[in-house]
Each structure stands twice: as structure tokens, then as C-alpha cells.
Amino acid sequence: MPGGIQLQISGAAQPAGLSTLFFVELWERFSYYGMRAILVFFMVAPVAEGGLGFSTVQAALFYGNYTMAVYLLALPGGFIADRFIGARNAVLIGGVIIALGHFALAAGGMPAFYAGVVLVSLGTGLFKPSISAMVGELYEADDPRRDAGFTYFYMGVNIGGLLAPLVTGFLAQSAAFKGWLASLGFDPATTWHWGFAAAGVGMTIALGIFMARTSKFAGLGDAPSVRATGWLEVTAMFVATAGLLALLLVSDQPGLEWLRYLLIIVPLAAIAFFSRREDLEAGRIAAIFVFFVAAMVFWSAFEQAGLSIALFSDRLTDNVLFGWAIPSAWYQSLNPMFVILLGPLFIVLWTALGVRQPTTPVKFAMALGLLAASFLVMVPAALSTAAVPASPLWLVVYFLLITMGELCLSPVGLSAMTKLAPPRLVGLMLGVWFLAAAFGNKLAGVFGTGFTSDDPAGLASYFASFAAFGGAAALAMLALTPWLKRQMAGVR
């Protein structure tokens, strides 16, 4: 079975448990990205076609809140694993909750829909940080196989992300599958729930692999023998998380939209506070919060892939290839496909350049510039829809450019957090890094409310605003590079 394969990367055999965690993560990400690929389509589909009949604005805000919660709940999820139940139990419990969530979505009905989304969010908050922690525990701190092992693990994430939309998109959207169901006497409008069920099956496979190979993890991810955490610390963590989540949810209410400005004001205030102090640690933390803002900007646009870009692919793109209609969810596989293809090339490039490679601030500027270029491509694509549906090649180029941006920012940012954070605060700063993704996803939902499919000029202006936003952020990052180098104090 998969857990029995011993991986060998760069000539060095990896720990036996890595192959199990690789396949567990692959199937968990299959479940997450499979559900994500069809979520917006399901929400905006008319009730007569089995959907929820949400408006674009309703679906965008809901999508932003859901993807925000997935990242935000990783903070208390990691806290629970570290202080109480251990990473191994957190993976198992979180996986069960995720599977229940997907099967609730498959059941149909509005109550089941909301219950399913809540369960997937809670389960992922437990699962996501804990399985990464278990991978880290496979190695000693100075083990030369460590980076290669994490690279392989990251490939599992993207293989799952590549396969998931192909499967759930076919089940949910394919005319062929709808016809087959109808021939068996089933209602073809229920195909959305077959897609959600496939995501649940993926998570169930992940749990089966994990439980079957649990002997590989003896002593790994155990619960702490002594729980030194006091009730005050526990209460503070959960009150802070619940308060922040509630605040961001309430910001969608009319008259309270101003609360969203806190997403920018708070990190800018942190930059100002730490940059005024003259010690080395404070300077590096100030730099961390600059990267926080840049990452938040990036993710707010990147996550349009599952929102406005997904709607563009569904409503405005010519999806007929060789006479066969392609499910629009399939475009969601382009990003992980390009990560798999380009990731090794970026590794070779940075390695070959060595000390001559761009610094972290310049790589962030490159990421934001590529983000701007990806949305600039969508401007003529939007204008072209005034006459005919857009060519799918526009989306291929879009995903190529934005994936290159992701590779300049995501792994680079994670590495920078571990180098810039004071040793006693590494865990906290990694939490801050994931919080940037949560805030960015929230903004993605807010920005997604501006999508329109019946005004080509308006849609072109909408995409151009992302290009301008990303371009301005890239220029700001370049302008700040000399100052950031001083704040980073020798860290590249």
C-alpha cells in the first residue's frame, strides 16, 4: 500500500513515515480542493439546477469568509495540538471532522450546507498545521534530508490539488455524467452532491492510510506529557480567535464595512511600532509585518482563482474542445500543474544563483509584479467577450503567470519567517504568516463582489484594478527594499 513505499530523494533515503504522510496529505488536499473547485459554481447555480441560487455578491462574501476561516482556525488548531492532544491525534480527529463535513455537503439542503462548511473549516484548522508538524518531527534539526522531504511533501499537496478539480468537476458539471445519472433514474440536478461526496471519499482514503500505518508514528506527534498551559492562556487564545472571526464576519453587514480597514491598519501599526525601536529583533519583526502586508495583497488577488476567475471560466469562456464541453472546474487544476512543472525549475534557479539570487524583498516584488501581469492579461480577455466567448488560452497564461508569482512568494515567505523571527517566537511568527493568508482570503471575497459577467468593459476595468493594485504593491516593495535590508540585518 502507499504507506509502505520508502522514498529516496537526491540519493538519500527518507524516513519511512514520510511516504504515509505524503499520501495522507495528497488525499486531504484532494478533498479540500475538490470541494473548493465547485463551491462557488454550486452557490450561484439556480435552485432549479440543484444550486443554492446565491447572487454573485452573496457567493463572493461567503467564499471569502469560508477560506478565511480555514486559515484563521489553524491558529487554535495548532495550539490544541501542541498543548493538549498532540499532532497525531489532531490529524486523526481533524480528518474525521473534515470527512463528516464533506458528506454533510453531499447530503443536500441548506442546513447541511452550512454544517458541512463549518465542519470542514474546523477540521482543517486541526489537520493542516498538525500534519506539517509531524513531517518536521521526522527529522533532526540538522538533518540534510529535511528540505528535500518537505519539497516532496509539497508535491503531494499539488498532486492532490491537480487531480481534485478533474474528478469533482466532472461529477458536478459534466453533461455526460448528468446524462448517465438520468438514465439510471437519478435527478441530474444532484450532481453537485456527487462532487462533494467524492471530496469526502478522498478524505476517507486519507484517514484509512493514516490509521493503517499508525505504527510508523510511534513516539511521533504524541500528546505532551505535561500540560503547562494555564487557563488564562487557553482562554486568551480562543477569545482572540473567536473575536477576530466574529469581527470580520460582522464587517459584511451594511454600515460596518469600515471594520475591514483594520486588516490594513493593524499590520501598518505593527510596522510603525517595531521600526521605531532600535534593537535587531524589533527591526526584523518590522520587516516580517511588511512581508505580511505584501502577502495579504498577493493572496487577496490570488484567491480570485476560485472566485471571479472561476466565474469567468464558467460564464464567459469557450469551454468546447474537439466538440466536447470541458467542465469549468478543470481550470482549477492549472495552478497545481504549473507548480509541479515549475517548482523544480525555481529550485534549480535559486540554487545556481547562490548568493547572487534576488533578496527576499526583491522576490516579493517579483511576485507582485507577476500578479499584476496575470490580471493585465485578463483585460483583453474580458474585452473579447463582447463578441464571442473568450479563448481558454487566456486562462492558461493567467495561471502560468500567477503561479510563477506564487513560487516567488509562498515558499520564500515561509523561509523568511523562520530566519527573521527570534528563536523564542518562531511558532508565533509562522502563525502570523498564515494569518496574512486568512486576511487575504477575506479581502478576496470582498473584492470578488465586483465581478460582472454582462459588462465586458466593466469586467476589463475590474481586472485592470487588480493589475494596478499588484503593480503599485510591487513598486512599493522595490522602494522599501533598501530600508528592509537594514531592518533584516544580514538576513537575505
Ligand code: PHE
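C-alpha atoms forming the largest set that superposes within 1.5 Å between two forms make up the rigid core. Positions refer to the first chain, counted from 1. The structure presented is a predicted model; accordingly, all values stated were derived computationally and were not measured. Compared with the form predicted in complex with this ligand:
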Given for the second form:
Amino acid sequence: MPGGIQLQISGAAQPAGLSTLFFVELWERFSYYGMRAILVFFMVAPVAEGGLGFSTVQAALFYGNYTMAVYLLALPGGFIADRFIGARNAVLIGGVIIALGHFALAAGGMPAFYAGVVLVSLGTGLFKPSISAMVGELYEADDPRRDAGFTYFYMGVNIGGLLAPLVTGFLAQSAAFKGWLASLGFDPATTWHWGFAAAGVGMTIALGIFMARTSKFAGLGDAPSVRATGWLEVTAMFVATAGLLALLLVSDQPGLEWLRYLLIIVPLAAIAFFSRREDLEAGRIAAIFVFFVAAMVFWSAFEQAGLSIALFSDRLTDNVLFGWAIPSAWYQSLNPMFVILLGPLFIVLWTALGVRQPTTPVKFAMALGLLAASFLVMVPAALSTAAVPASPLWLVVYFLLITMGELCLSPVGLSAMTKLAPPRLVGLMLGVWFLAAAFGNKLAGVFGTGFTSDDPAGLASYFASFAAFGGAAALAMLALTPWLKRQMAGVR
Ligand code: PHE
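Alongside the form predicted alone that was just displayed, please also present the structure of the form predicted in complex with this ligand.
What follows is the entire complex, opening with the chain shown before.
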């Protein structure tokens, strides 16, 4: 999980295993974000240029379903790791499956494309919750180095996310690489697959590091943490995930779109169910599901980075810098870059404010407000494209604002999950946090279908509706803050 950027950047020595987990996650995220950076461009590129020739609507729905599956499968993935194979095996097996997935995408052809997507989703479901759990296991519950450790881990995530689009974007999109391929007698329309292959190489490096250093983890994540598992529990877990996945996948079919209301009905039902019970535990779980809805709203807009914002950067932005056309995938490095630059500032800020810092609900409202602000910036940006391609500075400001929002929500929410969940349910509630990301990604795909590149006024109102959605959610969050504080019963 994206660890909590919470505490001091202290000089205290970290446990020996941390640096390994840091580099393994760095390269796994390199593979994921490298693939994501070129995915939509590959899907909408004409077949003659080596793409899939999808319409933007098809590409957006596919993106939403794929990235939803990646995070939804963290629920059964974490469950399998906890109960059957242990975190270390889950990282290893998940990692092999992810690498195979990226190489399948590299192979080309429709069957390989679908196989690749399924493999990356299944593999990430095993890998991502387990590597995060292993970071947590490096520390005793009250170890003061814990939050700093997760902070380093989150930096690893974002260093991978920063480097990856630079590499895959160069391979997939640059004239330089196309020319070089052609000069060697290769077909320049295959550059997409070179990009996906780079993602596969990244994941292979991650696996290599993990295997070479496995001795560092004496006993860590070796065995399942939960021993007794009833068949009823196993069946319930798999039926629930498979059912949810299937319903949300068929919700794109004409006539079945109403199934998308599940995205809001499921968390609202959970809030209603838990807030009607009197006990403290249930009250806190009700609060968790309010944060769930807020996070879902946030990710549904945030994930436009690989979708409508990516298409904007590709089709409507002036990408020629000093006479050189920069690959549009490179814009996706701006978010991780700002996380790396601003993350430490946020740590210092929260630490300096101490008990006077905003509470979790207020930080969530700030995140949603920043989201609204970031999309407001895109309104004049869209309008400006009526005359000339947009300046890249619009996107720089957009990513700056939305990244500040991410830093108010992602690490804060993660830490809130661990504090609000009853101790025996921490793992499950982390799965719920990934589920919020999954639902948000699905919604991002649905919203992405509204993108248009040949109607500046229409595009401006499209971006304005994200701003309105985020602004309304921010106000709702503020209105709920007093109630949430009561539900959280002492947790800030
Ligand atoms: N940048 C984060 C990561 O890849 C995004 C994320 C947040 C993913 C929450 C899943 C859940 O780790």
C-alpha cells in the first residue's frame, strides 16, 4: 500500500529488509506506471500505426475495467497470502505473473493483449497488498521508525512512477526511437510493444532483487498469518469478489448501466449498516466507509492522468520544446515528481503543527477542494485550445494541485484505516481501502468516456463538471465532519 507519509524524516537506522522492499516496489511500480503511461495511446492509435484502433469511449471503459481489476483483486490476493501461502510467496508468485503479463503485452496481437491484462491484474492482486504487509512486518507495533519506513516506501513507489513514463514514453512515442528501429530494419509501428517490454524488464529486475536478497528476510512473511480458515469464509470471499467484478464488467453493456449504482450503493449500505449499531467499533467502521466514498470520488478524477488528461496532453498541448517533440507520456511523470518534492514538506508541516493539524475529515475535504481547483485550471486550458495548442504550463499547475490533494488523502487515509479498524480487521480494512481505489478507477473509466478533443467549449464544461463534483464532495465532507468526529471516537 502507499505508505503513510506521516512522521519525521528521522536518521534512525531502518531494519535491514526495508531497502530491499523499497527497490522491489520501485521496480514493480515502474512496470505498472510505465504500462499505464502508454496504454491509452496504444489503444486509440490507428491499427496502421500499430495501435488497437479503439474509439475513446472503448478505450476509456477498458482502462477503467482493467485498473479496477488490478486493485479489486487485492482483496482475494491479500486473503490468499494471509491464509494460505504467506506474503513472501505471494510477492514472488505475483511478481512472476506480472512480468509474464507485461511480456504478453509486448508480444502483440489481441489474444496476447487480453492475456497480458488478465495476468497483470491477477499478479498485482497478489503482489501489492503483500509487499505492503511485509513492510509493516519489519516493525513491532509500537516501533517509532514505522511511519518513516512507510514514507521511504512511498518514495520508492514514486521514484518508479517518475522514471517509468520517461522510458516507456521514449520507446513508444519518440521519433528518435522509431527512426532507429526503422534503420535496423524493424517495423516502427511496433514501438508500443517495446514500451511494454520495458515494463516487463522492470518487473524482472524487481524479482531479481527480491530473490537475490531473500535471505535478508529471516522468517518474514514466510508463513500464513492466519491459520484456521473455514470453507465458508473462502467461498464467501471468492463469490463476493467474482460477483462484484462480473457485475461491474457487464455494467458497460447497453441497458445494464444501472448496475454502476453499485459503486455508491455498496459503501452507502455499509455506512447505514454500521452507523445504526451503537458500539464504538461499528461507529468507526461507518467512518471508514465515509472515507471510502471520498477516496472513490478522488481517485475517479485523479486517474484521469492516464486517460482524459493524457489524451489532452497528447492531442491538444504544445509538446514541442526547443524544437524537439517530447513524448506526451512524459507528463505522467509530473505527479510522482511532485510527490517526491512536496511529500517531505507535508511531513514537516504536519509534524510542526502537531495536535493543531487538521483532522482526517478536514484533510479529506482539503484533498477534494484541491481536486476541484486542479480541474478548474483545466477549464481555461481547454478553452485556449480553440485558437492554439495549450501551453504545457496548464498541465504543470494541474498536476501540482492534484498532487497536493493526493498528499492530503492517500497517506492520511491509509493511516486512518489502520487506526480506525479493530485490530483483528486491519488487513481486511486495508483491502477495503484498495477497493475504494478499484471503484474510483472504474468510475474514472466511465467518466473518461466524456472526453472530446474537437470541441473546446464542450471539453471546458467536461473539466468543469469534475471541478463541481470535487467541490460538492468537499462541502459534503466538511458538513459531515462533526458527525465523523463523533463516530471516530477519539481517533483524529
Ligand atoms: N501512487 C499510489 C501507488 O501506486 C496510488 C495508489 C493509492 C494505489 C491507493 C492504490 C491505492 O501506490
